[in-house]
Amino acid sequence: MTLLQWGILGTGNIAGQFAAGIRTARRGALAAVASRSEDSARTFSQKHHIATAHSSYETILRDERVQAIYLSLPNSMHHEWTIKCLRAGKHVLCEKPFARDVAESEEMFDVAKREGRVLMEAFMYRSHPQTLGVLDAIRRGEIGQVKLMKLSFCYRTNKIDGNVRFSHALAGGALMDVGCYCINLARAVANAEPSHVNAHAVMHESGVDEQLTASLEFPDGILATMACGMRVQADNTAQICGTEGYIEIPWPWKPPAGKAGFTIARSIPPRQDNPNIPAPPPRQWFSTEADRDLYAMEADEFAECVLDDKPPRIPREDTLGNMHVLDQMREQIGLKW
């Protein structure tokens, strides 16, 4: 089986979980990661197995072994590092978030259509067995129709010095970070653009925003709240309400290996609709157990894009619905690139 020959731009910890992730990965391998500094590329290097190091990002974009780029580097390089790999005639699986904003999203899509390569925005979580199973519950029916969700994403960090997740040039803040998960999810499952969003946030000194809440209005009567921080704990579960009963998520964002899935709840209802109703409620867990690594599955995907032509897990006018959003939250608390 041809496998698709992927090189890392970028040695933070997202690229490290991707390394390590794509170890499993059934239709792709490693052969390359680039680094501003040689020691961070020839340390990645060893410790993830990769062949070459390359101690600029320029030169990775002109190593013909590699077919395909796993963009990992800060938000505000998205923008301008995935067009020059496209125009290197590299496939870009770029992290979330795409970009700062819907204009630079547009661009970046724009020229991977002109150049002829596949361009995906990398939101892991989307192809995991478990995502998969809650969107098809949902279309089943299983708990009738969507009414609320309620997601939270957050973490608490004290390394704000040198975390670029605090700073404003390279667009950090908890909603650009984290928020649009939450984002992400509420527009998967109501399978529609909100029509109406109110964003309140917490600012850090540094420029970004340190916590948000916010809510989505969506048609057909479907309300979503999420929450986001990047210095407070919350459980980071999601909960999707409908007339016949509820999802719960416990581990909605990263899937653990080994005990993934889900549960559908049904409440007691009220003693006037049907005094007969016996409780407990029912509760029924839902494994979604997987082969592979998470990062592994969204690689494989991208894979199938490049190597099958298949459509993408995320299309374009997933990540520009998303982008929009965001736009119109860090408007609202005043957030400008």
Ligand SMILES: NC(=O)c1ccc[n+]([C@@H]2O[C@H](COP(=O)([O-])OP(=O)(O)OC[C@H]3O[C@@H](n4cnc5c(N)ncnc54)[C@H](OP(=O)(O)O)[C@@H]3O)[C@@H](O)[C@H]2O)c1
Second form
Amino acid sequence: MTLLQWGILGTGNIAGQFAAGIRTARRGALAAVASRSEDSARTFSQKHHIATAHSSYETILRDERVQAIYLSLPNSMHHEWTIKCLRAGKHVLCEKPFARDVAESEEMFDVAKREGRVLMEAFMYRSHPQTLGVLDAIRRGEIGQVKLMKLSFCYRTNKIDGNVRFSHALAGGALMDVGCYCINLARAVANAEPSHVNAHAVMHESGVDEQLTASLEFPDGILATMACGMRVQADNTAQICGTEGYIEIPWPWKPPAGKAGFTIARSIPPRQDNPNIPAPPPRQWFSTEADRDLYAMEADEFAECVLDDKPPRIPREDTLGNMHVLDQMREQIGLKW
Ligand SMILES: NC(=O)c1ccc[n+]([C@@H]2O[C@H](COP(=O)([O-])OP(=O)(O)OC[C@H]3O[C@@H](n4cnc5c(N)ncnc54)[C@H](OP(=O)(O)O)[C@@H]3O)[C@@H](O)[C@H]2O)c1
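Form predicted in complex with this ligand structure, per the form predicted on its own context:
Full complex below, order starting with the chain above.
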């Protein structure tokens, strides 16, 4: 079977996870990595058994073996380097959040179209059977009509200096880093764009939002609340409530191997005045184990777009919809680039 030959741009945290994960991919192989530093490129290539290490981002663009780039640079660099990669003839899987704003995102997709290349935002959790299972259960009407969602994605870090997430220049902040997941899932569940959003944030002295809460109002009477933060602990779950029950996802954003799944709960007790009506099972666990690493599934879906001409899991309109909400929320909290 033909394998898509990948090059990785950047040697940071997520680049390492992608490189480790893609080892279990069925449709892709790692051909090269590029770093600003020769040392980092070499160390990374040795650790992940990658044949070619480039000591600049420019040189990987001229590497003819590389067909697709996994772009794992800081948020502010996505626009510039995605466009450079596309113009060099590479397909691009670009990390979330796709760009700084809608205008940058549209330009990136326009270039991809002109160059005839595949371009997709890397929301890896969307490729996992857990997310697909949840969306399928909702579409089947398992919880009736969706009414409410409660989503959180927070972490606590004490590393501020040198952390891309606390850099205004690199377009960091909790909303861009992890809030974008909550927005993405809420929109996917509602299968619509929000008509109103309302965000509040606590800003860090670095100029980016340290924590944020927001509400989103969708058509058909669906409301979502979300919370994200970089110096706070939270349960990091997703709850999707409908007229007939509710779904709880314990690990919505990065389904763990061996534990992926979700619960459908029906909390209304049986009628008290008729003992003959059997109680429905109050909680049911749906296991959604994957047969590959999360990043391998994402890479394989991307490879199918390039090699088999399949439509991307996250098409242009989906990414632009997410970016539009991010833009609106940033405006409300006064976060400008
Ligand atoms: N989908 C996911 O699961 C997931 C998880 C985490 C992060 N992300 C996304 O991936 C991107 C990178 O996040 P990360 O956690 O990997 O960040 P990171 O560990 O800080 O790595 C970023 C890499 O970008 C390169 N870089 C270029 N210019 C830089 C600059 N001025 N400052 C810092 N680094 C610079 C560096 O690679 P070289 O030194 O090798 O050039 C660095 O290692 C972000 O867009 C983030 O939102 C996605």
